[in-house]
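A lone chain, given as structure tokens: the form predicted alone.
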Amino acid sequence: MNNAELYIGMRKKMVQQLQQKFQYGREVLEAMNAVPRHLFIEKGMEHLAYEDKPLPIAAGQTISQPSTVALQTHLSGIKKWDKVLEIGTGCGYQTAVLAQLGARVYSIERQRELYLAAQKNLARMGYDKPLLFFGDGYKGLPQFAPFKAIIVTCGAQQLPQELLLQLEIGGRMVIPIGEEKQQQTLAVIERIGENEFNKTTHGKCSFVPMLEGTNK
């Protein structure tokens, strides 16, 4: 068997166990076993990149564990050419599966090393479709608003406002919220009104803290 069988095979088993643990969209599954996620960790731990687990990344980040990976991804309910941001482009992962569902994705990402990295991991993939830029998440994309859907790969002390005025009245935004790694709750933000909000929350989750400004 060589490398590409094994990740196949090793990327089916992670699919298989997602399903066990939560009822995630069929659509969102096929997206998790299409994306390579091998490609986008460092190298060396590719035996760990189908663990549900976060892996270190550059700039000090984290790529998400899998089943995180996929739960923000259901509850954004995002569909075919719905558009939507990203905030926290990481090492491109996210990216790719949310590009993998057909969605049209605008992404940012504050920590420059990141950003380039990125832009490298998801064209020599093929995803050329995703708008990468560098800048603070905080203040989002207003020119290209507003957005069906917003997911945030890092945790938040309190919602971004400038954010919550980018979704389209029917939008959902999936933001961790807390101070602290472990004291911090999944939430869904959906926009019912012109402002009117309506907020869910869906477990503990533990993501880096979401920072304002850039990082050169």
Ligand code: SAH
Given for the second form:
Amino acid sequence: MNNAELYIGMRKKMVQQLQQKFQYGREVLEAMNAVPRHLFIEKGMEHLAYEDKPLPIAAGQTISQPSTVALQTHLSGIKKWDKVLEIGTGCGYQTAVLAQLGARVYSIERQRELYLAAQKNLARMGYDKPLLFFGDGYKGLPQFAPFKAIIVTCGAQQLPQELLLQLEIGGRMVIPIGEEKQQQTLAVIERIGENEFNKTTHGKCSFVPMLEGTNK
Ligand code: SAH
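Next, give the form predicted together with this ligand, keeping in mind that what was shown is the form predicted alone.
Time for the whole complex; same chain goes first.
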């Protein structure tokens, strides 16, 4: 068995385990089964790619753990052709899962090193559609708004108001909110009217912090 086949087997097993954990939905699981997570992992750690764990990437950041990516994708309600904004591209794994679902993906990263790495990773795997931006996710992308969904993959202390206004009515933001790293709550904010929002919560989570500004 060569490496590629080995990884396909490991990925299948990961998806089976996810399936037993929660009803993420068939499309989400199929997308997770298609994206080669090991190609986003730092050299020497690829063998851990299909465990349900976050792993360190460049610039002191992490690649989200598979069940978190599945949950955020599920909660976003994203379908083919939907326009979605991701805050925190990291190495591009969640971006690839959204692209695999057929969404029109926009993603912002504040660490230049990661923005460049994600570009390389996604291009190498043939995901040439996602539009990646180097910048501060707190500002969003007003020039491309409104979005059907905004997935924030870093922990915000408070709800970023500028971003909320970039949701279309009926659209959803999936965001970890909390002061401390270990005490974030995963929230879904639905825009139900021009100035009306509805919030639901979906358990505790632990993300790297959402920081202001950019890091060259
Ligand atoms: N979506 C990634 C998660 C990477 S970790 C994945 O699939 O694995 C979260 C990322 O958010 C980090 O790379 C961090 O640099 C980035 N981040 C933090 N604050 C940000 C901000 N204000 N704007 C854009 N990116 C931000």
